[in-house]
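As structure tokens, one chain now follows by itself in the form predicted on its own.
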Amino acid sequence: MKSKKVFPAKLSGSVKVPGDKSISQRIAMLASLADGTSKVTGYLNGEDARSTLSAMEQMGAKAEFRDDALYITGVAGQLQQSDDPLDMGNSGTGTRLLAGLVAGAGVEVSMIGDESLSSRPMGRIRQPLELMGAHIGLTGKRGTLPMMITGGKLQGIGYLLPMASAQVKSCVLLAGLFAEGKTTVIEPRPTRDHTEKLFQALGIPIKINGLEVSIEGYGQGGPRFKARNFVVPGDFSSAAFWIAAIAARPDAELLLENVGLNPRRTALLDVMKRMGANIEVTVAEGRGDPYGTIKVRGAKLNGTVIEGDEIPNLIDELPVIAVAGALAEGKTEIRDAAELRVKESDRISEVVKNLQRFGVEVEELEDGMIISGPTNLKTPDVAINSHGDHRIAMSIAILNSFSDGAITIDNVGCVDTSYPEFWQHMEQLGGKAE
């Protein structure tokens, strides 16, 4: 078990945050999928996109890191049969993105990941590509990994998602493309769409109304496009812990290049706003996904109220904007958030806690919870375990970066599945972490 002390600090300057790790993955999975070899330029090099990338060389990929970029070749629509299980680590995105691809591939696989990924319900797949004509198996009540899926000649669906998710989205969309006739997925709630850009990109025949998607599909012959050149922009989800770190630290400031800036991610932004963060964002003109320049003064912060359709849109920062209310003047209130609790960890029950360890006022509720401030924070006693859960790990260290003494983190190689640079970037930023 890893562990980092980590201690306080005052934050301020600039950093290059990785790759977008949910791009990352979908470009592995389709340029995988494409007719030649696409170069790929800022794919991300943590856990979970390797993870992703692996299971793409298992069925016939080739994936080889030369010259600062990563260069795939593709099978033309034909994925093969793998004969070990496909092991996904710690990866729920590319778990859930991936069997859409493969029941409608027609291969047979089986799905493995660690302890953390293992525990996490994929029951919210298995009944769309049910309906489409694969088969999956589950294990344990809740329906869990291992998954065995068994797919191929599938018909297209019209899916009422019953709740808003990118994962499930995109995974009955990517079974879709194999599939005969039109998949149309309705989303209650506007979700990511970095599987819908992709698609465009590539020329895949995709139609977007309103929250209703699209696609034709190629038919069990799988789908027919050329390889490309993919540019992966900064993640957002990573940079989101440098954005609250310094929105609540008046006088500091924050320089951050080239990150993504698709609306459907970057809500974060907006409750920062909210709160009083003084925040300026240009960005660069180009085709895909939208990416520029974030710059962020620091502030005193007001609480704020979090939920609808917000949520979707800020799901993974909601760990970083508890923390910012912690620190912020009156009530901050998140609601409407009860898929935290099926994630890497049950992330309510962990940042509620945690929160209470630095003496946080914090309720805790069944669909997010309501946090008062500001707080003189106490440095806990005790070394903090992440559970593995990276969110947790990164939020928990910024949250002492407010403190007035060094902690311990336990667990924090978790850390690697989507900012392997979180600790370096810190130090980067003035903090220190051993």
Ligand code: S3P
The other form holds:
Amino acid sequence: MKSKKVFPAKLSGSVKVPGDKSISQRIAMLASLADGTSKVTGYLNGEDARSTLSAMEQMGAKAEFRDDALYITGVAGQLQQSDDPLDMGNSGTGTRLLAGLVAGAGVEVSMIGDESLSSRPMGRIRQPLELMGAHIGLTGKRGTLPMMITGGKLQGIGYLLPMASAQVKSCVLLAGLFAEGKTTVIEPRPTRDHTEKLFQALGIPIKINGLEVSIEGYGQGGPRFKARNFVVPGDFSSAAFWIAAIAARPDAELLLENVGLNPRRTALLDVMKRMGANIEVTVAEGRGDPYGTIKVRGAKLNGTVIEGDEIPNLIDELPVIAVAGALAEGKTEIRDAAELRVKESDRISEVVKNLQRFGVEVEELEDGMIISGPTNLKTPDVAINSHGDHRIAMSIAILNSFSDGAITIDNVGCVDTSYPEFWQHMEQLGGKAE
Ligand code: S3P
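Right, and the form predicted together with the ligand of this protein, after the form predicted on its own?
Next comes the full complex, this chain leading.
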């Protein structure tokens, strides 16, 4: 098991965060389905993005890294059967989105994953995919992996999502590509729309009307669209660790360039501004998802309330927002975030437990937590275990940069799923981890 000893530090400066995980994985799937070869610049070199790409190669796509870019040659709508299971590693996005694609493509495939992924609920995709006509076998104990998908001959459906989930929405839309007739999904709250944006960029007929998204299926023969070039912006969710770290430290400064700024991903910036941080954003348009520059100047932060429609827009950032809450003056309340309990770990319980180890006053709620700050952090005398959750490992490393002793974080290999350069970047900003 890989561990890191992390030291307190005043972080400040500039780093280049790696490519967006959500966008990279969607591009791997769509470029693999396209007709011809796509050049992808900025593809995330992390395990989740790699396992999704390998799964596509197992089903007939060709992928090659050459001269700092990834070249994917697609199967022109015709995925091939894979006799070996697709090993999705830690990737919930890869698993759920690919299940939709495979169900539509009419191949029979099984999917497996690591311990964390094998404990995450898959019934949420089984329901709509079976309504469309696929068969999804979940042989794990509680509606979990391993999953056997037998697809083909899907019918379009109208589906009201029972939870705000971009993964479930995208799963249904990808299956809808192969369905007869129209597929419509209606989401209860706005979630990230990278799938919709990529469909538009590829000329796939999609209609968006508020929270309702429809696609006209191509039928069982599969979608036909041409390969194209893609540029993946830096991952805002990776940038979030440095944004929170610098925002909460008076006088520290941060410059991040080429970061994804899709408005359905960036609510963390609103939260940090509400808490009192100085943040300046410059947006560039014109290559799919908006991207740009973020400048942060740290300040003394105040608590805030985070709930409702804001939650899906910062769902992956909540662990590090809780860290900022521990350092802020007054109460920080997180509500409506029960989805956190089914992420790579139960992030409500893990965050609460770990904050308490640093002496933070925090109350656990069924759907969030209430943190009372500011905290004079005490250095935990036990090692912290990430339990295989990359965002828990990175959030704790950020929290400890504000303490006055070194801590050990166990089980940090998971950081490589989304941000392999995290420790190196921490050192670049003046931190120390060994
Ligand atoms: C993702 C959507 C979110 C997010 C995950 C990536 C995506 O999950 O937490 O890290 O790429 O669509 P849900 O849509 O299940 O909330």
